[in-house]
Amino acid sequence: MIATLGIDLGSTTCKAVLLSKEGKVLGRGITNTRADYRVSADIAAREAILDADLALLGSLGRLSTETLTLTERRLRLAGFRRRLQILHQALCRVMDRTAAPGLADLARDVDKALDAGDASNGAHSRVLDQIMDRSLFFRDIALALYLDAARLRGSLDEETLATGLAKALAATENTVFSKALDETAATDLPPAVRPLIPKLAAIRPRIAGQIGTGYGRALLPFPETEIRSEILCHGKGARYLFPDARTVLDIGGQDTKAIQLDENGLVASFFMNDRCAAGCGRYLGYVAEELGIGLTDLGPLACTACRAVPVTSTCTVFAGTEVRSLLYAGEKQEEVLLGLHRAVVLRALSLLARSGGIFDALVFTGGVAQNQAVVRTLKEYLAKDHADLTLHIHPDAVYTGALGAALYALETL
């Protein structure tokens, strides 16, 4: 099976989409952006191939959804264990030797937390659910596991441990851990899946073309002929998902893009933010870190507010200071956060106006399109001045740029 690969290297995440020659999405992959961009692209691509493999397994053996889910859970849990072993070895190297006995105890506690969510019997646990959640990455889950274990034991200083973990993760994160299904130990797979693995190699997609895009596209290990601008790729990806798309709003980690498409789906004009990461994913992420809130919890918490407290700072760092000042002044956290999300939407609407306005239909793409407070606020503002406007948000909005890149690769075949 011939396929093309699109890679979207963003400032916070790297996305990959595998596309058949008929234009069907075969698999999607995502990872956090690492210091080594070649590794980021490789891991995202491997995730997309694994995603395609699991779908092909279902068609090969007519496997149930439950069996496929169990297969993925076992694979991801086994891979997570391998990563933890390498991380622990690195942690022992970077930490003071006097901490070694305490580190061994922590490692055992972390293993127990994983044992509670062993996928061999389909059991569910918080940790395993996090491992399966594509919006969470190994770095975040491992850090939380170790720090939680340290708090329960009270035998190691948390700040010292966090510093050691940061160094250990930096030393190990650029190792490619993910394996293809046919490289995985048979013991990690359900009995119904094992006899299908040899057949999988014969039908696995063969990548015949690739295109890279995104904020860090110039750093991808691709020749210049295999690079496209993110404006073009987001426009093409949005048009593929929604053929009636005329305006595209993309809010990623580092920038916001307002794109206008003509009746043929070609980019007619565009406008991007010109002030660092203000009003983007990192803007929200920075405030979440300052307040000790998970990024995925930011939107739901803001949606509980009855009113929005205005946040006026356009600088990411100053916004964090302003949020803290408002909280010290007695404002409710959820109301300040709703004000923060409204600031993001207002900046996005300003960019749309400068790009030429909003034409039916509007497609919202990028990682921030998954933030329910931003989506709700955007809908509220659009309802005032664009009551008849169609707003499209695809469940896989974060992959739109990678999808567009894969479509461009398809055109070169």
Given for the second form:
Amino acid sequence: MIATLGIDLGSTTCKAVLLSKEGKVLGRGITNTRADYRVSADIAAREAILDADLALLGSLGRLSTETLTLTERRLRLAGFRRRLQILHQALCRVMDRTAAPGLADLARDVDKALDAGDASNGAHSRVLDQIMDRSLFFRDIALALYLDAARLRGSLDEETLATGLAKALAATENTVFSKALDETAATDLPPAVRPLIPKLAAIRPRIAGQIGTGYGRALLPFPETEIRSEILCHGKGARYLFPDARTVLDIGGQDTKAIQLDENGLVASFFMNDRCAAGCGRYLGYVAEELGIGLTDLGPLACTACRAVPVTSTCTVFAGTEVRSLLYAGEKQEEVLLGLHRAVVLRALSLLARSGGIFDALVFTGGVAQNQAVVRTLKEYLAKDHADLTLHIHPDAVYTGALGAALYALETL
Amino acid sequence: MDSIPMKSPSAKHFQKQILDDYFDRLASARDRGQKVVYTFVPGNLTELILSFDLLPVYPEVNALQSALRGDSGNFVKRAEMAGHSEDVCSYVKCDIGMMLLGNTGPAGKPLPPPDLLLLSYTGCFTFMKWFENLAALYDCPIALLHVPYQAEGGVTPAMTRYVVRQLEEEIIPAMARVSGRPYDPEKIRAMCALAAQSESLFVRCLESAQHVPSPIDSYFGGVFYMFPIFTAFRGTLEAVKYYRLLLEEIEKRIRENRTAFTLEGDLPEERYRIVVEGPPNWTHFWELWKLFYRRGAVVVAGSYVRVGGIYDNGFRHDPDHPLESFARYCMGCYTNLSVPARVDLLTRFMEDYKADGLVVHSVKSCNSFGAGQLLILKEVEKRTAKPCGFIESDLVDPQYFSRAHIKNRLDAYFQMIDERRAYHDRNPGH
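Given the form predicted alone above, produce the structure of the same protein in the form predicted in complex with the partner chain.
Complete assembly follows, chain above in first position.
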């Protein structure tokens, strides 16, 4: 079997999609974009291959969903532990020597938390749920584990530890060590899976073509002929997911794109935000950081509000200070946050208007399409002006660009 | 004016020669007692100015040349120190900053202060505010020529009479007062005849880009071709000689089937033929050009090389009706055209020049170009079914040029063209 690989290297996350020759999605991978773009692309690709491997295992051995989930949990936990070891070593290097005994205690506490999660063996465990959650990455989980452990012990200054962790994480994240399934120690895997591993290599698809796209595409380790603009890739991916797509709105980390497709699915025109990432994922990320709220908690929190406090949408940094001023003035946090999400939607609608409007079916893609407060607000605005419009949001919306890239790679075969 | 002897057979060298001579004359104007008129490029009245033996200075050209030399950032900052806001046109700020910092011209020689500000209002309100500022700074008189906008898409006899009357009653008397000379109808007639010759030659140069491959880049290369006709030389023998030389060189390129000239020699392969709407960015002019030609893109036509006046529709200065032709010329300049007329012109260029698409360059500073650009883009796209792209920067304020963003958009744009070609190859008949 042959397959193609599409990589979408965005400013926040790097996505990979593995596609069969027949155009079927075999696997998806995602990781946070780190300083070394080559490592980002490599990890996302390995994640996609692992995802495809798990699906293949299912078909090979007619494994139950429970066994497959357990296999994935084991694999991800094993990978997580290996990264933690590297993080710990890096942490010892970057922090003051006097902190070493305290760090060793923390590492043991973190291990214990993971052991407890592992022992739950399928029962609810917060840390294992986080490791399995594709929208959370190693850095988010490891940082929280260490800081929680330090808080409980009260042994290390939290700020010093956070600074050390930031440095150590940068070093850890730029190292490639995620392994393919057949390289994983057999003891990590459920017994029903072990005999299937040798067969996996024989049926695993060979990657016969690849295309890179996204914000950092020029820095991908691909030749120029294997690079495509994200405009084309998002257009193509959206059309694949929804054959009636005519207008595509993509809100990513630093770009908002309004793309118009013609009746043949070709990009007819596009508009992108210029000069400022206001209204993009970074805008939400920046405010989340400022307020000490997790990015994925931002949307649900905003959805609890009954009214939205107006927030400007022209500048990310100004919005940050504006949000603080509003909170100091006594406005409710959730209502300010809803205002912030409304600002994102208003900016996107302005870009859509400049690109010529919305035709027939609007496909919303990119990481921000997973934010429920943005989606809810967008629906409210569309209901006012475009009552007959179809809004499509695919569960795989974040992979649209990588999917488009893999589709372009198919054309090169 | 005496004709300059031609020392070099190359159009480029001849242009340099006449420009050097022009800046020398400007530098020594005060000492020689020659009076100077500052004026604008769109719808300029160069023949009239020269006929009074006045020397024209074009602040827009000084600003763009300052940007090409890398000086505009300082000039803009200096004007902002003097109180001009960030949102003021950067041409204005560059010009005022240059003046406040000693008024050294593009050739490194001091520019004389104006004896008259000739403000031909052709669709740009900023022009009025610009010269109001200069009038205060230089303590100098202004002559205002109000040019009616072609709102209905054409020029009526009443509009022409309105402009001619202003020329007769205000502009010509103002020039006579400043120069101390009377209006010379014979000289004007002779200059209009020379202008018409230059204009016909200039049109032939521009139309050479209809050839495939195009022997010239009509935007990045074209801005150098347009200087003589839109600045101090139209109506002189020098301009005729320059365009004759240029046309000969271009026709030779066509005979040799050569592609457009770029900064790195001839374009290796003409892959995309583009029409561009909007003025160039001058602070990163060469970088922007590279972003086009390194992808094999040549600009075959555009609005900017017509910014001073449009000759494609048959207009020529008329020796038999000079004042009427000045009026029609002013009213016909690109930024004085209605948006539908601009759409018609660009659509025609797309067809006549066998273009693959349109790129709109929107500059923060210029409302005369910017207003209507989105509509123009959509209309041209609708009428031609060719991809249209949009990039943004500024004229001469360097902080508004983002190479990464422009490259990103141009990458996507050229790939859109590739994708359409591939689709049509796979689906012939579509």
